[in-house]
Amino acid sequence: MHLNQSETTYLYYAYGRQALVEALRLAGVSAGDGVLIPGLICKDVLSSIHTVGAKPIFYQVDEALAPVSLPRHPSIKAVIAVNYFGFPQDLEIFNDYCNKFSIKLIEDNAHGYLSANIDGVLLGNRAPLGITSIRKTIRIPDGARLHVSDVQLVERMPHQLPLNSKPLGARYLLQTVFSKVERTTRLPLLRWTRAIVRLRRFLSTGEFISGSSALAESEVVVPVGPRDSSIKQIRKLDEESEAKRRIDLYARVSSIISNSKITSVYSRLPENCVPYGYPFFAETDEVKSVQRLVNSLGVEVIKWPDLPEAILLDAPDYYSNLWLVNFL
């Protein structure tokens, strides 16, 4: 299954990290090569880099989540730019870097399904290679895609992996129903369900929310196709309605928490941006008050990201104080 949209060819995978493995291979990354990646990233992204035998080389981002600088190392064969929370990353510094050193740019658009830049170009389609994790925007068990815009790379693409026939599953069907009920009646079914699940986890592990283990960074990633049922859900999505819901939620959250002691990451919502959520910086003791303020919207505040082990010791404070009102 190849989909051609805006001169971009898509391949579908179960998870974004699987699509990233193929993107790295297409970019010519192999054993011993370096991949330039932001320190502000989920640790499990590193598993894709290690799967192809490469090593991560980190660059820092500032409080606007833009790169401070891009270090040069002769081993670097690919650079990853991240559209944090569906907001378009300015790619100028990345394009200049890649053109200067003849390396490939990969646009990590895990959070940016439905989002576009000010010119109306879909995020994930602005670089030779792009990754979008659709399952993080709509409620499906799996579903991610690799975007290939470079004509030469399109010729080297593998065939679409077979879709599997697994159903969506009772868990995801119930979450979908609970979510719809919560949005229309304000009866917090999802919140109650999450509370029960987390209590059970706490009783068995001592933690309410489970984080990724250190092994998540080195896990071997084997690309597989997504469920056929997930692809059907993607095709059924009313994209205009979902985009409007998220844009409206962003405005409502912004208004509700305007007097709280938090700092929004972004001062405004750019044109054509469909937000993954509402990101903000806050100390931990402020987060509970934010959650109480947004409870009536049927959304949850989560911590993001689960940082790589190599970043933890020297990470700026704002890396650890980043939170998100999740719009899923």
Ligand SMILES: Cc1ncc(COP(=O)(O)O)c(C=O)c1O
Second form
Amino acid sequence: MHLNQSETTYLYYAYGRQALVEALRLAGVSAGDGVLIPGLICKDVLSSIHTVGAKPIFYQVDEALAPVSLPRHPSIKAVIAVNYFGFPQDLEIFNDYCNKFSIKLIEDNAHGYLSANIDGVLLGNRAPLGITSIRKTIRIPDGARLHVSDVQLVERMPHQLPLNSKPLGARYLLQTVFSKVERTTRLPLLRWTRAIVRLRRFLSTGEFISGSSALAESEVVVPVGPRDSSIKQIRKLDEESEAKRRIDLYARVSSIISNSKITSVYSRLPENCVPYGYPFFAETDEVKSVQRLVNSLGVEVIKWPDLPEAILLDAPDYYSNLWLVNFL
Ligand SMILES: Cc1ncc(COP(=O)(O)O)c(C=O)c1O
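Since we've got the form predicted alone here, give me the form predicted together with this ligand too.
Entire complex below, previous chain first.
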């Protein structure tokens, strides 16, 4: 399959972390450099930084998930701003910082495929470099992209890596069918399957969740092209109805949980925002009751993120009390 002309500022990868490796390279980050990154992040993102031989330097975010301040260090060659859960991060402070010190901003829009800011600009396309993990919004085995908007960087973009000819696979086809059945009948087939998988994993490894080891941070990330079959699924998506489904779900979850003892991360859904899910802060004991409340919508509550080891010790409570009603 060929990618068309309008897609030449995009490069497609299997995973968002691979797109990030290329973004870091294009930003001129190399061994020994620093990359400014929020402490509220999942371990996988650190693996991209380690892969180019750089070091993460953390900034903290407040309870609105906006940066408290951006520290300066002469080694810093790139800054990562995250659109948490598909909500647009205000880039002003990042742009000021990057202009002042002549460094590149990377917009991490892993969570926000289809989401746009109030002016209708797609998230992931607002900075010189942006990454989006499409596989987090559409049920596909792989699929992520890098967007390059800086004219000089566009000239240095590598070629698209070859697409992989593997089919979607039985597991993904089954998950898609289960998800459709779950959405129409409310029979929680996917949740039951996940529970069985976790139980089997626990019995064989002693861990319910995979990849929660410190090693996830230092894995070497090798960029590869996504499956041809995943790109076909992305093309087939009815974007308007998927965006509407997510926006409607956000309103329904918001109303269902309005009387529970949780705190929503965001007070409202901004215009043009297509949410990854419904993020909220809660103590672990509360979460079961939230899951019960949203069961009727066929959606699952998950914990995010699996925090980096360096952050765990001093992390504010709200980093560890963050949950998401996942709309996938
Ligand atoms: C904020 C953020 N950025 C990047 C990634 C990496 O995306 P992927 O899992 O597709 O490599 C993740 C993964 O969870 C993420 O949460």
